[in-house]
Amino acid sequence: MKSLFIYFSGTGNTKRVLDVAKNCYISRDYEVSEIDVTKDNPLSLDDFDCLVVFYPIYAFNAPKPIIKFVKKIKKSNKKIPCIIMKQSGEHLFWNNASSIYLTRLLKRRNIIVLNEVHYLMPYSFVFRHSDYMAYKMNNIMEKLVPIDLERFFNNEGIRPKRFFLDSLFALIFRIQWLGGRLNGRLYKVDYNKCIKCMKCVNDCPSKNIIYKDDKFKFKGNCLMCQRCVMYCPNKAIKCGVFNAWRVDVPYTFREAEFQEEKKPNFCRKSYIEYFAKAEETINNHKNI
């Protein structure tokens, strides 16, 4: 059996969630490609048993670089059963609405998804988790991903509630892709602080940083992943008008002596709700 994964990765959450997911499918002898949607061009689907699709939630809606791809698939000769596993920083209800779009371009491509799961990951933006935190929701992630998966291998579709106004809604904040590009401009280096290394000139995925005479410039095809911010070494990038949302030092993911749940308080009853359901599957999971 053949198994294609395309996904995008800011700031590595995601690509968590598919190494997880890759072992899952190697355990059950399936052969598995993947494909960076920043990197790489779409294969034919016809020579694939099934699609795995993989994403953070950019503003309830899924990045760009994974819209513009589905977009350059043909239409496969079969249906293609194929599961979504998206990451975001909370899970609130409004995220559910970030596949929508997504959903009908793959169906238009005989993709047909038959399950959807969502983790929670630690922020890349807006707020910054303890250590601790980041280290017990990927680890909840680690136990939630083979049990999501055994469903979908047995055919046990897993789909999210619709509200009737989730395509409007996700339509509306769909804005966040020109905010990118207009607040991408305004990113600037602290040279005080910067060593020069060329990190975010070179792991950028849209290719927005460059390096010309003496100077950092950030262009437009910003699509605020963060991942130049949190990486840079020295926390010499400044991200324009929302500098006061960026988090800059790296999860280690490593359980900590110091054990401090940090969450954002605007939506602390969803993380209540979301690692009180999860050990509650985990759980039963284990009884069967």
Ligand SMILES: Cc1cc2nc3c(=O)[nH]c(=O)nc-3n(C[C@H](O)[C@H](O)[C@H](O)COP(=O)(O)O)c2cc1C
Second form
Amino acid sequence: MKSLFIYFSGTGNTKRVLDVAKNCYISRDYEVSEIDVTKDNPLSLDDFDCLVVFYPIYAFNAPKPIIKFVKKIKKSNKKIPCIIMKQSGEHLFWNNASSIYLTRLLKRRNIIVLNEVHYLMPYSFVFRHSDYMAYKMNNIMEKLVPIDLERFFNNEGIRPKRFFLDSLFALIFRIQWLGGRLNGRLYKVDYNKCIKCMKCVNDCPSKNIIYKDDKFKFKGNCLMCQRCVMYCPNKAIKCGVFNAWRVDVPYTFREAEFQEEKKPNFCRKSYIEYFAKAEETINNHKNI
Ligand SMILES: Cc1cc2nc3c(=O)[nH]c(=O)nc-3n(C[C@H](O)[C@H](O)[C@H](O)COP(=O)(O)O)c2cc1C
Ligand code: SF4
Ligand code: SF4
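Show the form predicted in complex with the ligand, please, the one above being the form predicted alone.
In what comes next, the whole complex appears, and the chain from above leads the way.
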């Protein structure tokens, strides 16, 4: 059996989910082909038995590179079962709106979303979670992914609840696509801190950072993925009007002592509910 994984990951959290899922597929004797939507072109889906789409939620939507990529996929001659594995910094129900447009685009290509799951992973933007929280989120994700995939393979459909006006909500927040392009031009390098390692230039998924005549220039194709900001070794990049929201220290995901969150009340209820439900699911599926 052959599966195709397509993904976009700004700072690596989505890729972590993909890696766990990949091990599950391989242990079921699947061949896995992996496509980073910012690097590769679509393949014919007729050659595959299932598709898995991985993405981080950006402003209650799927990131633009995922949408652009899916639009380029040709309609398949057979129905392809699909699972969406999305993740984000909070587990609010509004985030479920992120897949509505994507699911519609996939359906037009004969790709049928049967399951859709959502994991909590640390924020790459807005504020930095404590290392304790990041470890906890990642640890739970690693336990939930095999359970969710087992349910997918057993044809146990898992779909998120939809709410009235969800589509409109997602549509309004798609302004982030434009906001990224405009705000992206305001990103700046602090030359007093920069050590000219060129990591930002080489790693930007949209080739948006140009270094010429000893100067850095940010063009208008920024995805606001925050990769350059998070992984700059000297915290030298400022991200325009959203600079106060930048997360400029990568998460280690190593086991950490309990630490108070920087914003302890932010989405507190949704985090408590997510962890409680996750623990219950893990306890109910101890044999997986
Ligand atoms: C521009 C931007 C917008 C975001 N919007 C949301 C959002 O609407 N809801 C949410 O829960 N998390 C949001 N996040 C947080 C990311 O979904 C989260 O940090 C994710 O783990 C990043 O994944 P990655 O490392 O694969 O890029 C946003 C992050 C960025 C950079
Ligand atoms: S990653 Fe940071 S230190 Fe390296 S070139 Fe870019 S701005 Fe300078
Ligand atoms: S400039 Fe930075 S935030 Fe914008 S797309 Fe490139 S790496 Fe991502």
